[in-house]
Every structure is written in C-alpha cells, then in structure tokens.
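Starting off, we have a lone chain in the form predicted alone, written out as structure tokens.
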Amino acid sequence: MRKLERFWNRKSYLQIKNVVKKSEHIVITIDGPSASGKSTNARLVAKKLGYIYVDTGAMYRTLAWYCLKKGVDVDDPKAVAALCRKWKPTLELVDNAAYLLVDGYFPKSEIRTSEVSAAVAHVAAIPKVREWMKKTQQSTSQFGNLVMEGRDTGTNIFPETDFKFYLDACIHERSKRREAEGVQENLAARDAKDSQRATSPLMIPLGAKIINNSGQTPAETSSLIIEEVTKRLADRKR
C-alpha cells in the first residue's frame, strides 16, 4: 500500500498528467466479462486521468432497449439489423462520458433493467449490430484521449493501443455484484455467449494486462492500472 500512497502524491500525479499532455492520442482499453469491475474502473481511471470514458456496453444496451422500446424481437437477427440501419441516435458528452442519445435523451436507468440485461446478449451477437458498433465506437476518438471498456476494445475496436487491460474475478464474486446493483443475470450464460458468438468474441487481448480483481476495492484496482499506463507512457519518452 506505501507503494500506491507514494504514487498517489501530488508530484506523482503532475507527473502522470504532463506526460499525457504531451503525448498523441491515447486510448486505455479495458475488457473482461460482467460484473469484472469495468465499468467502476474505467470510470475511475478517466476521471484520474482527465480522459473520457467510454462504456460500449452501454451502446449495446441502448440498442436493445430500443429494439423492446419498437417491439422488435432481439432472437431475430434480420429485424435488429434493419431497426440499427434505420435509427438514428446521436453520439454526444455527458459528464465527460460519450453515449450514445436517443433523440437527444439517455436511457441511462432503462438499459440496466433485468429485460435488457437479457436481451442485450442478443443483440451483440449479431454481426451487423457489431459493425455499426464498431465504427461508431472508434469515432469517440473525436472527444480526445479515451478510457473504453467492454469485451472488444482491446482485440477489435481499438487493437492498436499499448495500453490493453482485461479484468476478471470469480463467477461467486461476480454474481454477489450483480445483485447488489440490483440485477439479475446468468452470468455462466452470458460468459460463455460472449466467448463463443462468432463475431469478435470475448477473449484476452494480444499484450493485455491480466487483473483478477477478486477480493480487491475498486480504488486498488485502478491504482494498479494507472500505475501500468504511467510506465507505459514513461517508457515512450525514453
């Protein structure tokens, strides 16, 4: 912990921040499955760092929320297809986080209900979904520098970035998270959904940094992280 104290000091933190002032674009990857902590650290590190989060979970959700908004079936491929072709949402900030709005509105509570939570599964399979996704996704790179998370960055959206992340933790662990936010879903389904659709399935990216954070506080974690990307960006400078 001395070690993370040290690094939390205020010339430490000067330091992070010039170097990242300095540098080009920059973009912090960081996958895993749900409930792995992403999300809370993604948020931390982009706040720590000045960055703009990006959940590309929360891209997906919307469009399944979407989909149960129009009563569109999410297990019919062709039908989620044509309703991603045809709507039109906008790509905007929101508290220095880019999501994507449904005439002009975020659905942030919407998209975190138990139905979209098993509807969102489906719709990610989908290849046409994914394509509109990804391109979507890597126009965020817009905004500035980036800290993304889902189950692609890292392999798909943003493969070409020296600061790749994947969290994990044990399924018991996972699930106890799940249902403190208040939500229920089979985590062993959804895993193994993700890790074995066809089209960018969930695994480690090349070069990433494995972080099990089972039994550690989310301050831990990305301290971890932060520390990770300021060696990296120290070791460009050299």
The other form holds:
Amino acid sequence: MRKLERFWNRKSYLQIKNVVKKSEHIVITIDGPSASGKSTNARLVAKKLGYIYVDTGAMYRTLAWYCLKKGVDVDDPKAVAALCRKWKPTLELVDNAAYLLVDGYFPKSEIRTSEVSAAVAHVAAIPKVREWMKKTQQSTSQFGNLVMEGRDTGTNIFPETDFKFYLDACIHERSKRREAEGVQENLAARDAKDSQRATSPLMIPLGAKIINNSGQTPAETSSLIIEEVTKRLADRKR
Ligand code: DC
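Having looked at the form predicted alone, could you now put up the form predicted in complex with ligand DC?
Next comes the full complex, and the chain you just saw is listed first.
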C-alpha cells in the first residue's frame, strides 16, 4: 500500500518514472457508455492475460460516496474540489485490481447504490476532480501491465497506448443489462451527461477498435479484444 500523498510530494520523480513505466508496460484501455460491457470484459481480459484490472468509474464513485458521507453537495464544484484536495485515500492492489481505499476501506457495495449512481456524473464533471483522477489513474502503471476501463482512458489517461478499445451496445440491451443487475438507472440521461460535459467527455479514442457487442456474450467480446491485442503486439515486432 502506498500513500497517494507521498506520490504528489515526489511528483517530479514520479513523472520521470511514469514515462519509463508507460513505455515498459502494456496498457489496454476500454472506454464506452454505461452498461456497454466494459467492466465484465475488462475483468475477463485482465484475468486471461494476467494484467492488473483498473476500474476508473469505481474511483469516481468512491469520491461521490465520500462526498455524500461527508455531507458535501455534489452540485457545488468548489466544495467537491476542496474535499478532493483534502481526502487521503490509498491506492491498493487487491486480487490483481487497483482500488482507492478510504481510511483503509473499499466501499464496494456502497458505490453501487442509486444515490451514488445519481451523484457520480456531477462529481466526474468537475475539472479539478478529473485532474486529480488523471494523476492517480496514471500512477497505476507502477503496478505492471494494465487493463483500464472508463470514459476517457484512451483519450486522456493513456492516449499514447496502441491498445485502445471502445465498446458500445444499443440502449435497449444496455438498459436490460442494468435491470438484470437490479439497478434502476436513466441511461439516456447518464449518456448525455457523460458525453456532453466540457472536460474529457466520452469520445471514441483515436485508433481505437470499436466493438458493438449487442447480442454478443462476454466470452465472445473478450476474445475479440484479446485477438486484436495479440495482433497489434505481433505487428509491433515486425
Ligand atoms: O462506469 P461507471 O458507471 O461506474 O462510471 C461512473 C461515472 O463516472 C459515470 O458517470 C462516468 C464517470 N466516469 C468518467 O467520467 N470517467 C471515467 N474514466 C470513468 C467514469
């Protein structure tokens, strides 16, 4: 376990270290809208390849949960940014996945409640929050090869990687997936917030392979991703 605070104090050292790490490690980015199968497929790909899984949405959800816990209004960007400056989570590797822990605790089920789901897009739209998340998410490359999923991982966090994917599925199928998980969520509203915000909106990254997985099983989608990664790795050696 490492204290994030310590990372910032050693910023210049880390910037150099990250540049080296970025070229050393393979980073697979998987972006796409809510319920497009990012988490399921990123987990499967990470497990199959033995890479570290990073769920960047969980990091935003952890901050949104912490705001609610501390009574901070998520519609007040200044208050959220101030809390983000002050909180001191740790970045930890648990079962080959990187998580933010608050006071040593990962709020695994709490971050999936409808309250947090409603709050998180507000928190994720705040530029200071996104700056903080970017540094934190980039620092996960210290752990090794990554499969990182989110909304801006290929456009903003690791734009230089050769292994970018963009998953999508029709809204009908995505809504069915959320319902099957027992989550009631207005996906159209979430899509609009995620793709219309000013800072790092959801976009298809340059050079990404687009996979529309409507009607596909996770086994099929994850195999397509691994096939493409294997091909791009082989192309690199030529
Ligand atoms: O994937 P998810 O539903 O857990 O994401 C939660 C929210 O965080 C969602 O509104 C989009 C936002 N998010 C983001 O803006 N950038 C990311 N890299 C990941 C998630």
